[in-house]
Amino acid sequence: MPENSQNSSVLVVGATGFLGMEICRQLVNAGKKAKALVRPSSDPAKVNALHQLGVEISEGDLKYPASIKKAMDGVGSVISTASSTFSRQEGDSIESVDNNGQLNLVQTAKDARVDQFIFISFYPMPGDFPLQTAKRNVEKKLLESKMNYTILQPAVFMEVWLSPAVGFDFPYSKATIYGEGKNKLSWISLKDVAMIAVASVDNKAARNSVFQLGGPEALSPLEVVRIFENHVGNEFTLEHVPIAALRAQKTSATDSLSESFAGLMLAYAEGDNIDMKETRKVYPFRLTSVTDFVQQVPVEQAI
C-alpha cells in the first residue's frame, strides 16, 4: 500500500451524504485523486452525481469488513463522514454503522497500511448517548492504530440546525427553539468543515491532532432568530422545548437514535464553548459566519 503521494487516492466513506460529496468536490477543485465508497444500496443519482465530478466508485459497505477491502487499493489517505443518522437504509443503526461499522474501517485502513485516516466526529458534548460513545470509540481505535490521525471535532452545522429538518422553518418563518436558545454555539458550515478535512491531507502540521472546529462567531439561537429576521424581513414565531421535555424524551427513548438527538438536543441547548485559537494556526482560512450563511436564504419563500 502506498504511502500518501500525488499518486495516491484519498477515500471518502460516506460520500453520498451533504458532507462527503462536498468533501469530494473539494477534493477534485484541489486536483486530489478521490475515490467514493458508496454501497451498492446508495442513490444512483448521487453516485452518478460523483461519477460526474469525477471520483472514483468503489463499492462496499462499512456493516461487512469483507466488502471494504478493496476500496483500499491505491489509498493513502481515508477521510470518514460515514453516518447511520439520517441514512435509514435497512441494517443501519448507530451500533452498526457508527461505531461497528467505523470501527471495522479503521481496522481495515490499518491492515491496509493507509498513512493517514481523517475521522469526522463532533466535539464533546455533556452527557452520555449512544451516537457520542460510538465517536469516542472510534476516537480511541483511531489513537491506538498507529496510523497517522486527524480528528476534527466540529461544533453544530448551520446546514442541519439552521434548516426545516430541525425545526428551524426559516422559509416560514418559524422556529423550534431547544431550551432557553440563551446560550451561544459555535455555528459551522459544513462546507468548512469539508475544507478543513480537505487541508488536513497531506498535512504534517494535521498529523496525530484533535481539532474542535467551530465558526467564527458564537451566536445563541435567539440571536442566530435575530440575524434571520433582519435579513427576510419578517418576525419569527418560536416554540420553545424546555429542556426537562428534552431529558425525559431521552429517558423515555426506545431506541438509540432517538436517545442520540435528544442528547444532540441538550448538547445544543447547553450551548458549548469551542476555542479556534491553536485550530487557525493550522487552518487559517476565512470561516463562514452566520450572516454570510444567511445570505443564502431565498427571501422570496419567506412569508
Ligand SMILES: NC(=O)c1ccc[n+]([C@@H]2O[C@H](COP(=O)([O-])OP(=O)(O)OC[C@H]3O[C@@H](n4cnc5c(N)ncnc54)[C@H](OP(=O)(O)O)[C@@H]3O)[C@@H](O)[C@H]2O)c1
Second form
Amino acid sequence: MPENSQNSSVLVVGATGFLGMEICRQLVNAGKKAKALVRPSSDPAKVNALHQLGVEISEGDLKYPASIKKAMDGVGSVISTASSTFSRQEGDSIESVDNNGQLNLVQTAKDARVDQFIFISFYPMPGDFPLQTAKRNVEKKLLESKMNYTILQPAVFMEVWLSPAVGFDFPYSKATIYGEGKNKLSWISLKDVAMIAVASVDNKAARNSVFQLGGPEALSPLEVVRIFENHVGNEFTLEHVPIAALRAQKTSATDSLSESFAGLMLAYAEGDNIDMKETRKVYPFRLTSVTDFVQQVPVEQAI
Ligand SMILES: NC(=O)c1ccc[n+]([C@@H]2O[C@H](COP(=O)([O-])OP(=O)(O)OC[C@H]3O[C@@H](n4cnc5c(N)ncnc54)[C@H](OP(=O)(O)O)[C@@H]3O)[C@@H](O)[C@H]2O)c1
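Having seen the form predicted on its own, could you give me the form predicted together with this ligand?
Full assembly next; the chain just shown is listed first.
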C-alpha cells in the first residue's frame, strides 16, 4: 500500500486540461512528485508540456478500468479534474466519462489502496441535468469508499465564464449575459482552485470534507461588465439570453451535453450563495478577485 509520504506520487487525472495542467505546475512548484494520466489521443504538445515540467506520464482512459490500474502504482493521492464537457474523443460523453469513468477511477483507486482522493466537482446547482447527476453520483461513491476524500465544489471559473468561449467577448467589448445578469456569482480563478487542490494533499484538515469554493467577492454579471468597461475604457454591447429561452433549450435538448450546458447557464442566471467563512480557515490564502483578474486580460486587443 502506498503510504501517504514524501515518496508517493500525486496522480492528476485530467492533467492535459486547463485546471489539471495548473495543478501539475503547482504540485511541481510545491516539490511534490506528480504523475499525469493522459490518453493516447491527448494533444502531444500538452503531454510534452507536462513532461517538461517533470511530471511522470502514465497512459489510460477512464472508460476502460483495466487501462488505469497501472497508473496507481506508487500513488498516495489522486486529484481528478477530468470531464468530457470540452475535451471529447469518440465514445466520450457525460455518462461514459463524467459518470461511469469517474466511478471507475474511484473504484480503481480504492482497489489500489490509494490514501486520498481529491475530486473536483461543482457547488450544488439548482435543477437536474446529467452533469450535475454525474458529479453527485461520484461524490456519493467517494463518501462510501472508505478512502480519505476531499470534495471541492467550485463556483464558475473566471478563465472560462469571463472568456470569449462562452460569449464574454471582452476583446470586442461584447458580452452575452444569461438571464438578467443581476444575481451574484462567486467567480473564482482556476489558479486558486488549483492552489486549494494542491494544499489539500496530505492535509489532515481537508480530510473527509466537502468544500464549496468561491472567490473573494460575489458579483453580478452586470457588475463584472462594469469592471471590464472601466478597465478597457469601452462600453460593452450586451446580449441577454432570457431564462425562458434557456429553459426551452434544456427541455428540447437531444443529448446530455446540450442539456448540461443549458443547466449550467440556468445556474449562472440564478446566481449562487457560497459562504467561504469555514473554508477559509483551512485554506487561508489570498484569492484572486475579478478586479485582479481583469488586470491579466489582454486589453490591448480591445477595440
Ligand atoms: N469551468 C467552470 O467554470 C467549472 C466550475 C466548477 C467546476 N468545474 C470542473 O472543473 C474540472 C476541470 O475543468 P477543465 O476546464 O480543466 O476541463 P478541461 O480543460 O476540458 O479538461 C478535461 C480533461 O479531462 C480529460 N479527459 C476527458 N475524457 C477523459 C477520459 N475518458 N479519460 C481520461 N481523461 C479524460 C481530458 O483529457 P484529453 O486531453 O485526453 O481529452 C482533459 O485532460 C471539470 O471537472 C469541471 O466540471 C469547472
